[in-house]
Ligand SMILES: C[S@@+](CC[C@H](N)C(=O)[O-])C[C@H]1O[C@@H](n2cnc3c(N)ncnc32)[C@H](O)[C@@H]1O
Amino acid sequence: MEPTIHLGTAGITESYRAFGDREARGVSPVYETWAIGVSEDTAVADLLATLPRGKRQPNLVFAAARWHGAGGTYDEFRTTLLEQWPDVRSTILARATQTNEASRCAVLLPFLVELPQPLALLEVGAAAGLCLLPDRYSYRYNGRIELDPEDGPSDVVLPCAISSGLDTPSRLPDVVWRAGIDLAPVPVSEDDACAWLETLVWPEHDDRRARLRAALDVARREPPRVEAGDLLDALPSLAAEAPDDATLVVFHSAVLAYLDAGARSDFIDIVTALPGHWISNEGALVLPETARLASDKVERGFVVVVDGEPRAYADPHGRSLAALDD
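Take the sequence just shown and give its structure alone, in the form predicted alone.
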């Protein structure tokens, strides 16, 4: 098919070039190749320009292409988009980038266990709620420190390198209540929804895909409660349900970047007014408190912030945690 030409694709080609250079390089050769290819391909950029702005992000477009059979080369990706665009477009519009990375629990755990126990966990942008289960997983810090649930090692083992400037946790948190909020919760009992989560995992990351499957199995045995709703509307009322004798912890990973500046500011106002604590695991430019930390060093990384105080650099997929002065 010959795509209709649309104006205004410069922003698309620039953002895909940046994604390939900054996020995918050295992490996913397939996505790096695809992103650089899009940045040089007028026909594909014109197609993407027909999408709503919030649906043009590489992770979503690439996952949708793979959902419809795109192979690893750029030519295969391009052919899938050009020949199956109505179907690919429908998938992009119907779905979201709800990467539910259980391994992020490994970079949250050191900060969860330092809070007064027991805990009431409330995750915004929870997807399938896999990060609501930090006490159900096993952890291996620096390849030698082992933490397991009380009933024995978990099928989900989360390795994480932690720098010497941070305290390595010596126990798991005591979680007595847990709940989440998401615009479109992912039911762990639905095969189609779980298959989409697997597709969101980058092509070469077989270890992450295996952990996702194992974490979904854990969640199916004890499905976490994830309420459908907008986080600004649902957060206060859901937080009010947390038991009074537990420490409320509102947390999130890779969520606030999808909010516009006004909504992000409103969220900060709401969460800081709640009792308990707030743990953020986001890119450095997402929060005012961490903007000064943005640099080439953290170009691909996140910053963990506890109650407004930046505490550590974190790998986006939970593989490492480093002190701010490392």
Second form
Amino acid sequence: MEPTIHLGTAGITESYRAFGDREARGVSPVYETWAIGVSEDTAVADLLATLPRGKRQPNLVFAAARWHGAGGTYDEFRTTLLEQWPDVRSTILARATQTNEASRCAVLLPFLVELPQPLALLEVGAAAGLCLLPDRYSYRYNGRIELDPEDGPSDVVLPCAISSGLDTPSRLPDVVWRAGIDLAPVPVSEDDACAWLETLVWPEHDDRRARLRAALDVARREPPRVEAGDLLDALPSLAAEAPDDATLVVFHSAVLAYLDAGARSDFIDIVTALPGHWISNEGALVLPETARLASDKVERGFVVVVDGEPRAYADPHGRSLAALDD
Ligand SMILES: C[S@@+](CC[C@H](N)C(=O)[O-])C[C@H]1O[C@@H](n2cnc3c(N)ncnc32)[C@H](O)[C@@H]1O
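Please supply the coordinates for the form predicted in complex with the named molecule, as a counterpart to the form predicted alone shown previously.
Full complex below, order starting with the chain above.
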């Protein structure tokens, strides 16, 4: 065997074990089993090592295997992979990992409603644009406070625990304009693109998959505009289209980690030069303003930052919002 294959296989073994131990453990028993299985299976690791480097990550490989029918056990995954490798490989090469969590609207809402209304929302890294629709979902804060759109409860209900040091919103925002930018927008009207987005949700996370499906249905009724492009190039011109009589809010969640440090700094320069407000919902280590807030307590946690000021810790999937001194 060629030495490069040996090196690639060792890398696969190591990275899949790390994924199983650190990312999947306690979150997805199926993915944990598959990842540990790959790390102990030279034949499968050899196969995955033939993929281009950027296409070897467990999230992509596992979703592609499920796309082609892989079930829950490691043997089922292995059989699908080995017997249908040309098809699984084509799917891996043709597609990418992506998520869109409407539930993140629950942690953005308190900060959207405190701004002068009406709002012009501009989301960078919008994916399918589901977070551009905060006024079309229902919210249940601390199981008590119920907020619904004007025309009644939404099929998308977002539960969120909010800590006592923070204001719980008492209304939905008034959104008069909305638009997004994404390197690879997910067209909500295309069944194949939506089905792939659903496949990327981890196997046991049925609640997230059901919420994604319902949010895609909501979005399909009046699809949000999401322009294809790099946020650095497209932001100024799209922001210039926002109506003058609305408050422009540029926001993003789980996006800046995809940018290198230089691009992040360029983005901050661009966004802070725009009129209006900027809301960031990202991992604590992503922005210099929040790096000091990273701690074991908020491992994998996000921080909501408004106009450069850290305001709250947020669960990455929008399930809770906590005061910084909690
Ligand atoms: C993890 S997803 C988050 C999607 C959405 N913000 C949410 O919270 O559900 C990150 C998104 O950022 C997009 N993205 C990454 N880098 C980008 C860039 N330079 N310009 C525009 N979009 C980008 C990706 O295509 C992807 O759709």
